[in-house]
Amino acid sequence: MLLGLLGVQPSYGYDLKHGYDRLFGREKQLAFGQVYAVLARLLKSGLIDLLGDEAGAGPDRKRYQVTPTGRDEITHWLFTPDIPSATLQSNLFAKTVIALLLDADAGQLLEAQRAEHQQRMRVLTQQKRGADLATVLLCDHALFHIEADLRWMDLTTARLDELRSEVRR
């Protein structure tokens, strides 16, 4: 992601950090030093390149833009489709089975957690309400996130003694 913002206009750490934040970091903001280990990684691989140093009455602040490669790295990026769920791994499910395996409530694991999961629903409605249209669109995407497992819990708590005696096996 601070490759494509980098690829809108050359630009220094400071400034991409909050770009990223003010765009994708509502609920976790970058560290500064991630920003700045990215950047070198992104420069010690040619995606970007150091225009200059301008000296402030901190440290020096670096000015980076991104290469031709590096806009090519951006396109591949932007044009290859994600994997939905590429692994079939979840932590609710292995949760789950473990319950299952120890003969503990797994029931009652899955209604915590659909409290959990209908206690961030409301969070996230709440945070819809005059929102602008960016923050509504990933609260959209997180609750329909949050729906999809709601439905899973649904299905796995009507099968609880059928994968009981599965797993067991």
Given for the second form:
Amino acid sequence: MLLGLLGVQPSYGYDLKHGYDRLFGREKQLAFGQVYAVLARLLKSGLIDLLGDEAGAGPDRKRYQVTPTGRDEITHWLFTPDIPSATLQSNLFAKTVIALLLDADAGQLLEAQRAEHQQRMRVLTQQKRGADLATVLLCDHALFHIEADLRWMDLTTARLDELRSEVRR
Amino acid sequence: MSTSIVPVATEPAATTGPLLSARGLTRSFGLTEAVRGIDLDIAAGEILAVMGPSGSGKSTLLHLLAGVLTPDSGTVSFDGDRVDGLDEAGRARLRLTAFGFVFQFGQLLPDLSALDNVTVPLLLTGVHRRDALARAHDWLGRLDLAADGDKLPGELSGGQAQRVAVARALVTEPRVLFADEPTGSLDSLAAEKVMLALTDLARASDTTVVLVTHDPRTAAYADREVVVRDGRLSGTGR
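Compare with the form predicted on its own: the form predicted in complex with the partner chain:
What follows is the entire complex, opening with the chain shown before.
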């Protein structure tokens, strides 16, 4: 997510933390230590590099930017659907927001995720055929959860324009 | 599973050329462009879900494919022959002999018994009454309704009525079954029973199914889905 945010524009660690907290930190804000640990790791793996050494609004002097490799990584992350799971929604929300910030096709990533979900529902529906009742009920449980995700995606797709103007404030 | 009604035939869909094919379909109602340039191929034996939000144009697409509506532009082909150029009588004949229909609220004839409702399409195609009754009875049996043939639609539960509607649609052994929100008025368990019956019986008779639904659980019975948004296909596409 930090890499994605950095893709919007070169930034200082201090600004990144506050950008993250504004968009995704409603329940839990990022610690500065976490931000600098992630930046060090991204720097080491060549996904970002240092742009210069001048002071910004915050206390730090190091300003980072995404490298071409880093930008490929962001695109790959955005447009690779996740396996449907309980933690999906927050990640998908982050992808959607960052895609809007980067002017990437957020509708397309939601559509790809929708197809992934529908495919999983087909598999679960097939598994129910001829299965014992316990298996059927477990499959139903998974199906209803995936369906809830899908409804969220449909609603978000319908509200992309609204979300775009909100995150870009 | 205990709710399975008939033995399941899970042969894969045929992979030969498309049975139904649409190119460049458009259709407006007044100033509203309901379908705005759709290309779609549906293979013989395939069960296709057409999904999309309310008002997206998915039902209009079904009506265009089934020859209920004619397009403003574009073509619809069934088994290699153009459907869109047929006159009303030709399209009515096609709907009677090659297509079957299931709607959201069953739309059974309220004054006829379940058995007679299933018999009607056969009588319309010229089948002798005695044969028609026997075949209708057989189809009700396949849908777990053998004991309910004498009941009027008003005496059936929503799920039972919808299964009578499935029997009525399949009794003529159509090449294509068009289903428009077939589970839209049903609870989850009744919906599951309808979808199991519909898809099992369609697969067993190699009937192609075009299933319009906004419900992901209903769409999950299909082999594939396309999504209609604002009159166009999005996502998985043609």
